[in-house]
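As a starting point, one isolated chain is supplied in structure tokens, in the form predicted on its own.
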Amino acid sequence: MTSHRKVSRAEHPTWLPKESSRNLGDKRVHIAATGPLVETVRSEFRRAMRLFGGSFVEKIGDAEIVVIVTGDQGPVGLDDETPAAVHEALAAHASEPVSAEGYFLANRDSVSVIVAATDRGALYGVLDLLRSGEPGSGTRREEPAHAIRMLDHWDNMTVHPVMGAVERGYSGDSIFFADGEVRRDLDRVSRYARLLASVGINRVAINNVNVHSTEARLLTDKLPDVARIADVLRPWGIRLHLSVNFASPTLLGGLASADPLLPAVHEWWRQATDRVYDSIPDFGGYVVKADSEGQPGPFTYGRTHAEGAEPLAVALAPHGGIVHWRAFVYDHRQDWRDRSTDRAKAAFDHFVPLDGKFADNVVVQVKHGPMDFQVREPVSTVIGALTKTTVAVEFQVTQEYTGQQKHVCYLGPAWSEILRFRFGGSDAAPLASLATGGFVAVSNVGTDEFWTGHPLAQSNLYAFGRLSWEPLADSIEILDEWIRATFPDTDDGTRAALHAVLDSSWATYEKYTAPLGVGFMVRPGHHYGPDVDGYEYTPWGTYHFADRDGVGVDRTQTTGTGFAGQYPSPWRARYESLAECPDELVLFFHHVPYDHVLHSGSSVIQHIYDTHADGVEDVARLQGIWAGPTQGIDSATHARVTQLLVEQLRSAGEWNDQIRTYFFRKSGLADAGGRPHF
């Protein structure tokens, strides 16, 4: 029997309740912390006491959750009645202290117990239980792989003709800002910050990396309201970045040039990130896209991008800020007919030579592919050949390629193959630990009432915050911890049903659309539903090459771009044959006929004509697990769903019938399974 919860609109579930859970609540609390933060911890024992009961106690000893910040002086207040759980958790933490953003939770004897260094540790060990319930017994440590762990924004101040009020958003409108100004009511962005804390992100750049003009003046005369956001977001421990155009100075200053050489940049720069700091003494630093499609860049001065960063690093240095300068930076007016020219080797061509030559704080940030957060691509040559440069890896937590927050695909199990990647083989260190800078991903919030348009679209963002926090953890694992969190009255059926629609829903999405690594065939513009050859007369360097005779591109070294070149061994020589290529970047790397055999042991176009037809019935499937028992799912969100998987079969039908007609057109190859052609 299907039963649903009825919730209200402001009730939609996320993974933390929107006021608190009796995890925190009817419990004597006793805090022995200082800092900031702290008030935070509180706060969000009093919402659970509120709804729950409970109460704060001075005596260690009468506590039944306790949090310590050691500081530099200890704990204060430890006695003979001390919980066992108490003393467990501090030696821990004697015994191997953790970082700064670290905690140790532990549980004994129906105490638990947060140890922390600072009161940025105390909170997320509060989150941690707050999401996560009872630790369990014994004693669990926790502490981020990497510093930074940041969300970037591409919200705009007014509506843009063509992106809107987000680009590549699909959950409405911006929640900072409205009709050209940030907006009066900030509440959303409170409860957002709370969200994204209890996963342990911590910096969040709020303005689109394609800063228009009106989002320029966040710099400057929108200051004082930027100010107002990172009030919002800071008692969450969260650094807010902006965004800002490479052409400020001419652009905001009046400069006649914005040569990153000249001292009169150096200088404007200087006092407009002075005043930023006078505003927002705990501000992140900037983001910058340049020489990237249409941005102004250091390549109109014939300047390199190491010198186009220098200005901004060193105005930005003696107040602790950074600079996110994105390596996303190729020709998107090439040639189509040239075959020579290859968008996947621009970023290396780039940057690997100024290796070394960016200034301390300055942080490369690279997307996890060369091309552009596709379905399937293999990893970026250019995160494991800067060395000497500190990199942030990108993602795309908005489903640009993958859906747009309209099909259901869950992220996780697709980062974890480019986090666990070794460029060097299977003794190499894997790529998370080759991201010095962190990890940075495109948020995929906005005003809609379930937060991300598809609920089942929250799973993506916690996922990106657990594996930002740690790299290397199973990613069906935190599927799990999000569904646990999530919908908190499952039983254990629909739990199942839960991992059963999103498993392998990014497999599925994958069977349906752009086949073996090829990439795109989207439709141009907005990039949703099939276009096979969308892109493929176009200057944007995306093509797939398919002729009569074959499908895909040649980026040998032998006889294609040179781009297989760029890994060291053993890819290079695995994407360089054919023979040792992993099927599913065949098409990445080769322009194969189309009765090429796979590892699979089928062809190229049987295997277009199979994994289509079979992502079809994996969706139908998937509509039939979701209308079956889902005990404890609200109303709104099982209703929310289903509409969506109409549309997902939709569009899934519609890849299916244009791919098979085109390569059937193209090949002249039949199904050998019988199916029609059109």
The other form holds:
There are 2 protein chains.
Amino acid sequence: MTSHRKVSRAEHPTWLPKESSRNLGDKRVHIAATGPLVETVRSEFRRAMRLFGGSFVEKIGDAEIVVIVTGDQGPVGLDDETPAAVHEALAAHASEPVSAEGYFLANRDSVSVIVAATDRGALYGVLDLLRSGEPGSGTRREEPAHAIRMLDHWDNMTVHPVMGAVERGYSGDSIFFADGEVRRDLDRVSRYARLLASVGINRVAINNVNVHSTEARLLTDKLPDVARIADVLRPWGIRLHLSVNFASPTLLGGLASADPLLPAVHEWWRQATDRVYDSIPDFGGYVVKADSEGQPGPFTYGRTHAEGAEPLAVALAPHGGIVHWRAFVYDHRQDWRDRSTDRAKAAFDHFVPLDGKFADNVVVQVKHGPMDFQVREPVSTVIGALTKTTVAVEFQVTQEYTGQQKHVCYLGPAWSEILRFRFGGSDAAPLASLATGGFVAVSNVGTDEFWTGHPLAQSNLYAFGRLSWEPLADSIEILDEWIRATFPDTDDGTRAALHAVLDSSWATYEKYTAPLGVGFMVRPGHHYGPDVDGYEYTPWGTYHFADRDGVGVDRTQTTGTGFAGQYPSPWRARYESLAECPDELVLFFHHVPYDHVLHSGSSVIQHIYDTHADGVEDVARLQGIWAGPTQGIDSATHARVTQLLVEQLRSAGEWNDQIRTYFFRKSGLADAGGRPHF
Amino acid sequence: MTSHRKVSRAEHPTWLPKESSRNLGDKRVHIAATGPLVETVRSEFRRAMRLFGGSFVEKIGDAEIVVIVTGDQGPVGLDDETPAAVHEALAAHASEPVSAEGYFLANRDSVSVIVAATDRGALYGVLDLLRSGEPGSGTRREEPAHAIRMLDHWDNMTVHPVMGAVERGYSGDSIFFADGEVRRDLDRVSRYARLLASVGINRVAINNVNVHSTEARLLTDKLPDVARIADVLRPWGIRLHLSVNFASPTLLGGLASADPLLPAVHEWWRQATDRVYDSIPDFGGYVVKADSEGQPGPFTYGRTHAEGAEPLAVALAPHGGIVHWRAFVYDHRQDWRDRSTDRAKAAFDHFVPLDGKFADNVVVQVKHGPMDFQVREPVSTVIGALTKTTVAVEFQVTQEYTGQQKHVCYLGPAWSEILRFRFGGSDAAPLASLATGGFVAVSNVGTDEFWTGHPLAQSNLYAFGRLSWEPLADSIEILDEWIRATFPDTDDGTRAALHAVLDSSWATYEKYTAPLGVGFMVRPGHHYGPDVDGYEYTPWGTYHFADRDGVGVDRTQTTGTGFAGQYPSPWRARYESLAECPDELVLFFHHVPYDHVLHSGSSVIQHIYDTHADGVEDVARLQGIWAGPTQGIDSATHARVTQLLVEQLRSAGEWNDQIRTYFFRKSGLADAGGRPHF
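Please supply the corresponding structure for the form predicted in complex with a further copy of the same chain (the preceding block corresponds to the form predicted on its own).
Full assembly next; the chain just shown is listed first.
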């Protein structure tokens, strides 16, 4: 599924085209700041000045852009010539200081001022100005909701025979690795880091959570190469993390056991970690997929996951490092005959009893839903239930189950729904505020010239960054930011066309794929395209139980697996009740007859027929929009999207035909719309 | 799916254990023969004499075993001391001489005599004596029904990322190739050639019909290595063939086109072929899979397959070489929505119009059924329809669709049914006699210590050889030969146990897999284990069309694809009629409701339930038999079979559960036997 193009030097600039430097260029700039990232700030201005002119000035009164870091200098010398915007921003900061990564962005009388407490805040402020352009008049306060905003790369060092260069990667090869080594040329990584910093990402795990033998050695003899990557990320305020193999003490250290209770295992992790920090003083920490889909873990030794994480956490703590411990633990050798076992329940069953038992620097990393990044799932019950544990919510920017960067599918609205979910009902705090460990997402970037295979999939990377900074931001407004930044020369009509293509693309994708929250129905292995029964009789725990009478998974407490009971009120009751369960999740929680009538007024079977036909029509409409006037979109981008829309339409048609035929053959109920079955 | 064990030197002796040399040893032997293979004959006796004593004698009158080749010497000097058996055998040969590869085997007064017309016949006679042991009193005449008895290896030189070292191989790696080269050590190939010669195989194609880039070069710069293999096969009367890529003139020759009508293409094949014969004077010829499953072919140039084969045939003809041109041509990008297209019809549609148009030295190689080596198919209509073309019937000894050498499945009875099929009805000639180009089979041999993964799968290799020599021989008698030869120390009870395990193992496999001739229902890709809908919505042309009311493919002329009409009478009418169609093929030819009553008296649905449960019980019974007394079976063989029976039982249970659940969910009809669905 991956192509083997080389790292391109002429890759698409994404949302940071040269034009965006105009926002910093042709200006007189005064920088009153110290700190390691100030050089990065300065280089951004230099780049802008090279392109558009401008200069650094000594006197604050002469400046049109002023950058001030308050934390590392004495009071700024203000005088009569000090622009009013500086006064305003400093006053705002004095009254309610921003946190380490935050900043104030003030604008008055054609002077823009960034005030931050640290050089990191200053960098974010400058990149904000770069990305967003001319600020409106007044003072804007920005700071991230959570301290950890992270991307996980599922990149392999050697091309995996099944999974390729990047597991679930649809954008070419790894930008970090080639031929079993860290790439010599890391220029593209540097440009990637700039992109990430511009949307607030501050951590990157560079290798696949499925840690194969070559990749395991990143922790040991490949450390000098890892350090080279860290050096490239550092100027952009990004800390490097490594995915590690739980069995490293045996795999790499030659120990007889990786039992986390053994002192020798603790000692091995301590020494290994100390060596990492010798090379990379700001190393972020470890990501661990343990006891999951064949990866080793503490269960081998009869230990809990809290015990499993302990040696790593203890080793990292003195250095300020973190363990990201994934909660994606379930039995992938489930018996499909056994309807009482429910993969959706597994993470809760494994992790909630351990609440409060993890070390302080362990972040339990929880996928946003109980299954696996499906187009529609309820939110993970684990996120609501772990109250004494630091929790990171994991998203999947790479579109494994949402079109694999061949389909347009802007995921911002999906993530927003999740982030705004309120476990305790409408008066309770949103899920976003429970992400005490911030947000993590699987990256969708590779060596592709557009970075993301599908040019429009850049919007997902952008949106994840922006939502991880400001989780309750409006996802369509974020998309508008991305459109304006990426295509600065578009007119209103083209921007409206881009919105028409992207705004509801997730809803469109949902229409023509697995219906009503039931999930999967994809081809096993690569997960692209339909195969309704593909996982139905497998050990993977992903079933729909369709028979001639009905479809869906009974997850009620009364007659089903009881998963609904993992939610607090009011959701446990709402999901339990067929009458109250939201339509879009009805087949996730209930097994219903085909003639069951939804809140929408449609029967389940007619809903399936209608939405699938609608979904195909939606894609055809997108094609039409894209073929219309698209002023300000460069020809390469336009051509790639045009080509991919052909595949999307073909694939949507295939989904429609297979799904409707499958359910017609099973139910015998004809489409009231008179559309064909096969 | 393949393991990477090295070639073992201690591999299992199969049906030629040391004990079998006892049949030639401890005897006084007189050889009156010349010819290149006489040295092989002599070496067989030497091997026996080393183990068990014995000697060559000058005088025919002193001998206990006499080998005479009549063709290459003057009259044998007979006198009073000449044993009676010699007189008898010579008289028989004089009265009705055997053909080039045949022999008479006479025995009287403790003297055994082999009389043949050529050294090849003599070798077969000696190997017959070796394999079969003490001949009964009297004279037995043996000669092959057809001149070409061939095995095709689907061996790759380099491990294919998906297909492995041997495509559809379940017995380790290739015995010919490793690491992109012909193996240096070909001792095992020599032992393989001896095995094949002992059952009459006289041709071997050494490489996969899907000819990848490395393998294409066997024809050119790898020729010296190919010649080494030919040198090893030659002493056993076996000619080497190569699978070649139709596009070789462009791939290897740098030509702009491989159009078979171009003089330059003819010239390229002529020169390439001449070079082959310079290295391998007895080279057998080319095997070609063209326009099939992505392989290149004449359709690229708008030419017919007869035209496509022509340049190769012309190039081979002066040297006595043959083109095996496979008839396995169909559209593997079929639209599953289109029920009028039928893969079963494709080979007939492509090849029958070309009848009589192929060059004389082209053999059209036709799979025994119209689909692809399923556990049950009707016979290929092509075999009956090509009356002016040399036809070889192709079997699959490697158990791609019949348990992959993890399941016991003795295929002799299946092949016998096919060979005995009479296109023209009960008075017509059997299919075997239409195989004017003999028989070809895909080998099941690899570097596995038992040669065939499953020790009992050796019986399939044995049976194919024996049936290719004597197509109407009784397959259970052949199995008995194999049992006695392979396990010479077994008692009657153990032999009965082996028969109980093997005789009906094909019938057992059929019971628990795809029912009533419908075929497939296997996991796509690797083809192991059940996936009822696995191919249902794919482009491969292999469907069952199960819906809530019924199942099966309507291939009648009246309402279906018309495939039944490709048969001559009486079969076209018999298959057309639901009332007359044999039960075992009813779903191949008809789409029937689940309550359709078979000739057996059972409904289709109940038949499915019953046979699947029975199949599992059969396997459990086999396990019991195998666990009982098995005197004379070595412990390694016993252990391997024991281990594989565990997997077979698991797999059969999985088939049973999935098939019954699938059909219960669709039909809603409960098993009258009260057995569970899931």
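Residue numbers count along the first chain shown, from 1. The shown structure was predicted, so the numbers you read here are calculated from the model rather than taken from an experiment. In this text, rigid core is short for the largest set of C-alphas that superpose within 1.5 Å between two forms.
Core-aligned CA deviation for K666 between the two forms: less than 2 Å.
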